[in-house]
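Here you get one chain, nothing else, as C-alpha cells; it is the form predicted alone.
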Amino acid sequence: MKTSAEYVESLRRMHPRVYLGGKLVESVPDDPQLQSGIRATSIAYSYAEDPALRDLTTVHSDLTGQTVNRLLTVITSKDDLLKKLELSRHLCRVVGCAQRYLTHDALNALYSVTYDTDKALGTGYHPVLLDYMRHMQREDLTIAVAMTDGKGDRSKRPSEQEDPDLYVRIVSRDSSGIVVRGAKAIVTGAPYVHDLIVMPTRSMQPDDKDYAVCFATPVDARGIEMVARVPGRTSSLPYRMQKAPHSENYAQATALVMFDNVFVPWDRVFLAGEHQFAGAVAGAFAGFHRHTCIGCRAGLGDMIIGAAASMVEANGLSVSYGHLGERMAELIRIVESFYACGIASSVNARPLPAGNVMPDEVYSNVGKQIMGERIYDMFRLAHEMAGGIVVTAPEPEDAENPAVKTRVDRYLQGRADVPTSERLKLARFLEDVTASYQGGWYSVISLHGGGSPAAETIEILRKYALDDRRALVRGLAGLEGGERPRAPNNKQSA
C-alpha cells in the first residue's frame, strides 16, 4: 500500500488538464490552491499506515492475495458495512470530508450490477472490472466518481436533448474500445485522483441506449479537461484576510470534467449500450453511498458538537446550563439518529447475487433524509449555543495587534481561565465549519450528495415493506388476506 507521501508523489506522474482560478493548473500535487483537497484525501493513506487503526482501515483482499486499504474492496458481510461506516466516520471527524470512499461505494454498486448484467445478457464485463480492481489494489489508487451529467432540459431524455452531449455518450465502438463525449458536472476531487470511474446518472430507455455507459479511465486522458473549484478557503484568495482553521488544512475540490471524443479500451469498459441496467448501476451507487454519506456527516457532527460544548465552556457557562443543555441535547439526537439508521442498515444488510452484501435501503435512505434535511438545524443549534461572535470574532492579524491586543483580550475575555485567544480560535473554527463558505458547501452537499431528500422519499416508498403492514392489519381486523402476526423481522425493505 501506498504512504500519504507516496500518494502525492504519485499524483506527479499525472498529468490532467484542469483550469482553476481562470489558469492551467501546472502541477496538481504543487499548485497551493489544492493542497487542503489533497491533505483531505491523504488522510485514508496515513490512516491505513497507523497500527492501532489497521483492522479499520485495511482488509486481506481475495483478488490480489495482499492486505488493502478498505476503501479498495467489496462489502461482504455485516461486519464489513459496520467498519466501513465506522471508517468513514473516523476519517470526516478530522477531514470533514474524506472523499476516497466514493472509490468503495462505486466498486460495490459495479460489482453487483456487472454481475447481473453479465447474468442476464451474457456479457462479459464482471470479469473486466475484477481486472481493474486488482489492478486499483495493487496501485493503491483513488478513484472519482463522475456520474452526475449536465442533464441540459430537465423534462428531457439523454436522447431526446437538443444538444446530445448533455449526457455522457457513446460516439464511436470498434474492437479496440469505445469513443466517448460529453461532461460529468460535478465530480468530487477530481483534480487530484488518478482514475476516473464514469456512471449513469440515471435509468434509460432503448433510444437512450448510447448514454447507457460506464468505464474507468485515467484523470489525465487524452481528451479530458476539467474547470475545478478550489477547496475550503484557502488564505490564497484575495478577499480573505485570515487562515481558515480547518478548511485552509482539510477541503475538497470539485469540477466540471469534459469529456472530448475519450478512447476507452474494452478493459476498462463496464457497460456499453445494455440500457436495461443503466438504472441499477445508478440505484446500487446510491444504495451504497447514502450509507457511507451517514458516516461522513456523523463525522462532521462530531466536529461541530465538539466546538459548540468548547465554545459554551469557553464563555463560562456549562452545556447542561438551562437551554444551552437542551440545544446540545438536541444537536447529539440529531447526528445519532441518523448514524443509528446507518448502523441498522448495515445490520439488516441483504446479500447480492454477486456475493456482496446491500446495506437496507430503507434504513440508510431515512438515515441519509434525516442528516441532508437537519444539517441545517444542527448548524443553527451550534450558533445557539456558541453566540454572535462565531461571525464577529477579530481577524487573528487585528487580535494580535500590538496596538490593540492588551484591549481585545479584556474586552473579549470569557471564563477567566480560558485566554481570549483560545476563545477566538474556537470561535473563527466554528465559523469556518459552520457560517462560511465552507458552511455553506457542507449544508448542501449534505442535502443533495447522494441524492435529494425528494430521490431518497421515492426509494423509501418503494423498498418499504408496506405489503406486510397491510397484511398485518387486514389480519387483526379480521378481513380477507389478512395474516397472523409472525416472528418479528426488523427487516423493512421489501
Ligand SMILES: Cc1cc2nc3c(=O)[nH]c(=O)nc-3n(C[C@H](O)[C@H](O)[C@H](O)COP(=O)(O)OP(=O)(O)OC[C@H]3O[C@@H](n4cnc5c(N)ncnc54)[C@H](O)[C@@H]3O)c2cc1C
Given for the second form:
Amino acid sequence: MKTSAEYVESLRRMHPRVYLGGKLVESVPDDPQLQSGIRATSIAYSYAEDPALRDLTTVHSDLTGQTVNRLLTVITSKDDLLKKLELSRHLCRVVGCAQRYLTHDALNALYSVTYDTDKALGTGYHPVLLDYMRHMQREDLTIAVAMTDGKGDRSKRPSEQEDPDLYVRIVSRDSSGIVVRGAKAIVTGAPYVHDLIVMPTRSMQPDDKDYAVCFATPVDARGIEMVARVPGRTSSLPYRMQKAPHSENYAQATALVMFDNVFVPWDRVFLAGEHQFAGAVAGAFAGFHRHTCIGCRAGLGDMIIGAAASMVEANGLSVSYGHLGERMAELIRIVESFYACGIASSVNARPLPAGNVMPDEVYSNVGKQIMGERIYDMFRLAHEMAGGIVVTAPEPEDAENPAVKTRVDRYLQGRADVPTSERLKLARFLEDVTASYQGGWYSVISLHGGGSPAAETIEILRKYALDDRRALVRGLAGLEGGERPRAPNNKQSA
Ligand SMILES: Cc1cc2nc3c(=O)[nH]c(=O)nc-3n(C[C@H](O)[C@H](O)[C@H](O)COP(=O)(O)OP(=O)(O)OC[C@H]3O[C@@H](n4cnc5c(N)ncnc54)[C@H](O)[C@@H]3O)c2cc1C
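Next up, the form predicted together with the named molecule. The previous block was the form predicted alone.
Below is the whole assembly, all chains and molecules, this chain first.
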C-alpha cells in the first residue's frame, strides 16, 4: 500500500488539465491552493499506515492475495459495513470530508450491477471490473466519482435535450473502445485523484442508450479538462484575509469535468449502451454512498459538538443544565439518530446476487435525509450555545497586535481560567466549520451530496414495507385480506 507521502508523490506523475483561479495549474501536488484537498484525501492513506487502526482501515483482498485499503474492496458482511461506517466517521471527525470512500461506494455499486448486467444480457463487464479492481488495489489508487451530469433542462431526458452533450454520452465505438463526450458538473476531489469513475446519474430509456455509459479513465486522459474550485479557505486568496483554522488544512475541491472526445479502451468500460441498467448503477451507488454520508457527517457532528461544548465552557457556563443543556442534547440527538440509522442499515444489510451486501436502503435513506435537512439545525444549535463571538472574534492579526492585545484579552475574556486567546481560537474554529464559506459548503454537501432530499423520499417510499403495515391493519380492523399480526423482524424494507 502507498504511504500518504507516496500518494502525494504519485500525483506528480499525473498531468491533469485543471483550471483554477483563472490559470491552468502547473503541478497539482505543488499548487498551494490545492493543499487542503490533497491533505484531506491523504488521511485515508496515513490512517492505513497506523498499526492501531489496521483492523479498521485494511482488509485481506481475495483478488490480489494482499492486504489492501478497506476503501478499495467490496463489502461482503454486516461487520464490514459497520467498519466502513465507523471508518468514515473516524476520517471525517478530523478532516470534515475525506473523499476516498467514494472509491469504495462506486466499486461496490459496479460490482453488483456489472454482475447483474452480465447475467441478464450475456455481456462481459464483471470480469473487466475485477481486473480494474486488481489494478486499483495493487496501485492503491484513489478515484473520484463523476456521476452528476450537467443535465440541462431538468424536465427533459438526456436524449431530449437541445444540446446532446449535456449528459456524458458515447459518440463512437470500435473494436478498441469507445469515445465519449459531455460533462460531469460536480466532482469532488477531481484534481488530485488518479482515476475518474464515470457513471450514469439516472435511469434511461431506449432513446437514451448512448448515455448509459460507465467507465474508468485516468484523470489526465487526452480530452479531459476541468474547472475546479479552491477547497476550503486558503489565506493565499487576496479577498480572504482571515486564516481559516480548519479548512485551510482540510477541505475538498470540486470540479466541472469536461470530456471532449475522450477515448476509453474496452478494458475500462463497465456499461456501454445497456440502458436498462443505467438506473441500477445510479441506484446502487446511492445505496452505498448515502450509508457512507451518514458516517462522514457524524464525524463533522463530532467536531461541532466538541466546539460548542468548549465554547460554552470558555464562556463560563456549563452544558449540564438549563437551556444550554437542552440545546446540546438536541445536537447530540440529531447526530446520533442519523448515525444510528447507519448502524441499523448495516445490521439489516441484504445480500446481493454478486456476493456483496447492500445496506438497508430504508434506514440509509432515512438517516441521510435526517442528516441533510438537520445539518442546518446542527449549525443553529452550535451558534445559539456559543454566542455572537462565532462571527465577530477579531482576526488573529488584530487580537495579537501588541498595540491592542492587552485590551482585547481583557474585554473579550470569558471564564477567568480560560485565556482569551483560547476562547477566540475556539470561536474562529466554529466559524470556519459552521458559519463561513466552508460552513455553507458543508450544509449544501450534506443536503445534496449523494442525491437531493427528494431522491431520498422516492427511495424511502419505494423500499418501505408498506404492504406489511396495510395487511396488519386490515387484519386488526377485521377486513378481508388482512393478516394476523406477525412479529416484527426489525427490517423495514419490503
Ligand atoms: C459539495 C458537493 C459535492 C458533490 N460531489 C459530487 C461528486 O463527487 N460526484 C458526483 O457525481 N456528484 C457530486 N455532487 C452532486 C450531487 O449528487 C447533486 O448535487 C445532487 O444529486 C443534486 O443534483 P443537482 O445539484 O444537479 O441539482 P438539481 O438536479 O438541479 O436539483 C435541484 C432541485 O430540483 C429538483 N429536481 C431536479 N430534477 C427534477 C425533476 N425532473 N422533477 C422535479 N424536481 C426535480 C431536485 O429534487 C432538487 O430539489 C456533489 C454535490 C455537492 C453540493
